[in-house]
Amino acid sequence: MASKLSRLDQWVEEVARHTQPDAIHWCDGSEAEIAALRSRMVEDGTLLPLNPATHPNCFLHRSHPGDVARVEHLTFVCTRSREDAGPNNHWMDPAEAHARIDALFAGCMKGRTMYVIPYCMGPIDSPLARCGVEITDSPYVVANMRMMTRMGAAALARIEREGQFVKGLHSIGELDPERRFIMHFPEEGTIKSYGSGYGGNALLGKKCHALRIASWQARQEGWLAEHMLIVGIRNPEGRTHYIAAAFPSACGKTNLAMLIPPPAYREKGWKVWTVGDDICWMQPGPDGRLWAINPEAGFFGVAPGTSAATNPNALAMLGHDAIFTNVALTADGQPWWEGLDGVPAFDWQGRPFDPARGPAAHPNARFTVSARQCPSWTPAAEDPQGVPISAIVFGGRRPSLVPLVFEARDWRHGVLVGAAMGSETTAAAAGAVGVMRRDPMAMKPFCGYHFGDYFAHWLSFDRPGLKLPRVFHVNWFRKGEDGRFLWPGFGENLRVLEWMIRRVEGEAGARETPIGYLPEPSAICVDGLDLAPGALERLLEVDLAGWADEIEATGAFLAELSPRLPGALVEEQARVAAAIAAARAATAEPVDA
């Protein structure tokens, strides 16, 4: 009987013949392996050791200046039918895509080592986990994948047992933006990435596998692969609720996942546990609830803005055994970015810092670190069955209109709320920053198939026997007329999560509005909070005229997905529009004869 590894062995041989590396190294994930790898990277300048007294076993990596973020315009979903990829993806015919990128791969690893990285997304023994193998010529990718996944011998053993894995081929190539592609072949379970060393383009277990390929697999197999954090919150009564939340990149996912309760909440006994900060795989369990795992084993977080004030847990985990990418440096060799104390001596490109040239750290500078180093990490993150999800939260950067929090009426309304999500763009993706765009479920850059089919898949969970989470929407970024944020955010967001948990437990009331259920201002605890007079009322107001425009714009956006847009979502949009119109009519000023 042929070994189940024969498929892997054959593929590795085929890639080696095509790319022509000088050597092949199968990664085992051992300490000896990573120590040797780091030494070689320090020698050739790929990694720069940081101050060993303040940041032991920490390193800085500087990207090519033209390779600092995801490149969505060069990211393709290659399905046999263009319609299956949908208008939300760039599409290329699979045969053409393979031909174009394989031409780039030809001989590209001459003079380099080809690394074979077996990895597992999720706890190694979890039935919800899935395995993959990334072939790369970048030792930086190996070092990051070791932190971000369960990489090495244990993953290879699972692949040998199952015979199933996602194939990922990567080369940094020449780091030429004109010779750069990130190709996904969901029907084949294959990823090919060429010409970039940036995390989202090169760490193929992350967005490429865990979202674009996994979302396709999840639809086929009856689960959900989502761009969501997972946070556990234990109330003073000792009950722990796990919440999954979807925000676009750089909109506070990591901060919420590692939230520290305000002092008054800590005194009452509130606890917060971090399961994951970026990706969530959910599947119905035997009890009908959705159970979730974080497929990642580490954090690849945005550094700028991370500070003792905004995210003390994140800062605490970065003092040792971390890789920093495109941050600045102090004179004594410590990592620095905007938001930290001190003064940078060198910017992210290694030049003496000059404010006239822009920020010291790149706005999308990153840190990579094992999740276990987070002070709020919970062993539940390694539970093979996952954790039960009590609530799903959507949110984005909306300076106006969208209230601080509201709850969807039911699952169907919740799917519409997620589908209608909008947010200002950030530096996590190449392109303009601060532009409002629709980002359904925070999955616009990551859904591996047609959004209409994706929404239909979400709606399919509304069936007998399932005990679905409640769905909420939040907006931490509402601004007043003076341009300042009305809500303090960060740890104070627990005050909003408390209302959600009380709703889940059936202990909190709400006022019904056309857009959903909102708390009365008195239902949000503001004890000890320095809010401007009337700020909470502003945060919880529903501007019916503004929402009439919003729901009309939502309808126009959804119409772009026809004819695959599910009819139930069309009906739900119409229901909300009618409710808003009725409420406006009921509150209209009488007209004089």
Given for the second form:
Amino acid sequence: MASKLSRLDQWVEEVARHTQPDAIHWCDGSEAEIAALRSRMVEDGTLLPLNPATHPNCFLHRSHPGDVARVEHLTFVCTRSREDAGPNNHWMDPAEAHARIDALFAGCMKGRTMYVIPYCMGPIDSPLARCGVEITDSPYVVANMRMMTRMGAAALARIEREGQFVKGLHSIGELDPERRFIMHFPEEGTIKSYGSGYGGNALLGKKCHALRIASWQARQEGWLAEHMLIVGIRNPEGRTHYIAAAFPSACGKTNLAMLIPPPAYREKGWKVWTVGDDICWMQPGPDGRLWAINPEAGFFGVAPGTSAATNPNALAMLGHDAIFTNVALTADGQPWWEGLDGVPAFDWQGRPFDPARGPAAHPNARFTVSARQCPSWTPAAEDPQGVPISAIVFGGRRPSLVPLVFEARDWRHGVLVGAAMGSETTAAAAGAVGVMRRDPMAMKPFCGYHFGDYFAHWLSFDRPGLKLPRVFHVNWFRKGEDGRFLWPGFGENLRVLEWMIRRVEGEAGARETPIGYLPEPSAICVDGLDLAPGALERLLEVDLAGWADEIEATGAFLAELSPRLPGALVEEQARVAAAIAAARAATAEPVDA
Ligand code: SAT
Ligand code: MN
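Right, and the form predicted in complex with sulfoacetic acid (SAT) of this protein, after the form predicted on its own?
Everything in the complex follows now, all chains and molecules, and the chain you saw is the first one.
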């Protein structure tokens, strides 16, 4: 009988025959290996060494200027039945998709080395973790995967033991946007990505495996693969609560995950631990709670805006052993982006900086760094059983209407709140920025199957024996009439998390409204905070007329998922709509006195 590993060997051979690399390199994850790769990339200009005095072992990578973000219009979910991919995905028939992308792969690695990267998503001994193998012709991808996943010999050993892995084939091709596809075959556990070297398109362990393929597997196997950070918060009583929070790309997940408590909170003994900043896999444990791991081992964060004021932990972890992509450069070879002190000498394309050409760093410039370099990193991130989740938080960029925080009535309402999420678009994906779009659970670009089935899967957790987390919604991005943010955000967000934790512990009261439970303004501690007069009241008001429109829009959006939209969600939308209508009727001025 063929050994389990031979399935991998066979596939590697097959790919090599098709792509015709000059050499094949199996990555072991060793220091020697990365050192050799780095020197080669420095030699050919793929990496530029940064100032070794200020940033030892740090490098700058300048991507092709047309390859700076995820490309959703070229990203496909290729299921046998079109319906299974849902209206939330671009779909192509699997046979056609294979044929089209295989044609691009033919001979594409001639003159290049083909790297075989065995990796594990999650702590190497965790039953919640899953393995994959990425084949790529990009040494930059290898260097990034080495930080973002548990890559190399240990992962290969697990794959050998289990005989199971997700197959990911990647080539930068010609970096031609006309010859670019990111294809997913969830039924085969396969990913094929051609023509881009950018993070989410090329580091296949991340969005392609850990979200699109994993969400599909999670549904079959009864767990959840979510676009969520995981943060641990220890209160002064010494109890640590883990919170999982879903926000769209570039909406502050990394900042929230690495939050530093305001001084008064620090003095009282509050402490924040970072488990993950982007992806969360969770499943019910023997005690009925949801237990979560961060499948990643590093951070691929947005650089612009990261500063000593917004995220000191991130800044501290970026002083050594990091890769920067599309940031600007100071005259003395330090990485630079908007939000940092100092002045850039060169923009992200290496041209002398000219403000007339726009920002110096690309708005989606990124850093890649091992999670262990973060000062708030916790060894709990390596716990094979994961961490228990006390609360799930949804949020987006909503300049108006949506309050600073509210809590869902129950799980079913929480699923509706997540399904109704909306946010203004950001530079993390190609296309217009600042346009409001529905982004349920921040999974619009990442759910590997029909949203209707996805919501049904979420609802299926509402069953006897499970002790589900409370569900909240936050909005750090509410603006006043003057266009300025009403809430300071960043470290001050702990004030809102404190209310959530007190709710979880059964200590905080709440005001019941048609959209859920809200804190009274007095329940949010604002000591030491310089809020505009009346700002907190505005942040916590429920504009019933606005919400009547919002819940109607939610209903219309959900209706597009029929007939796969679960009836329970339809009922829940109707329940909230009726509650809003009743509250409006009760508060309305009598028409004739
Ligand atoms: O480019 S990634 O998808 O890896 C980052 C993001 O957009 O969240
Ligand atoms: Mn993300």
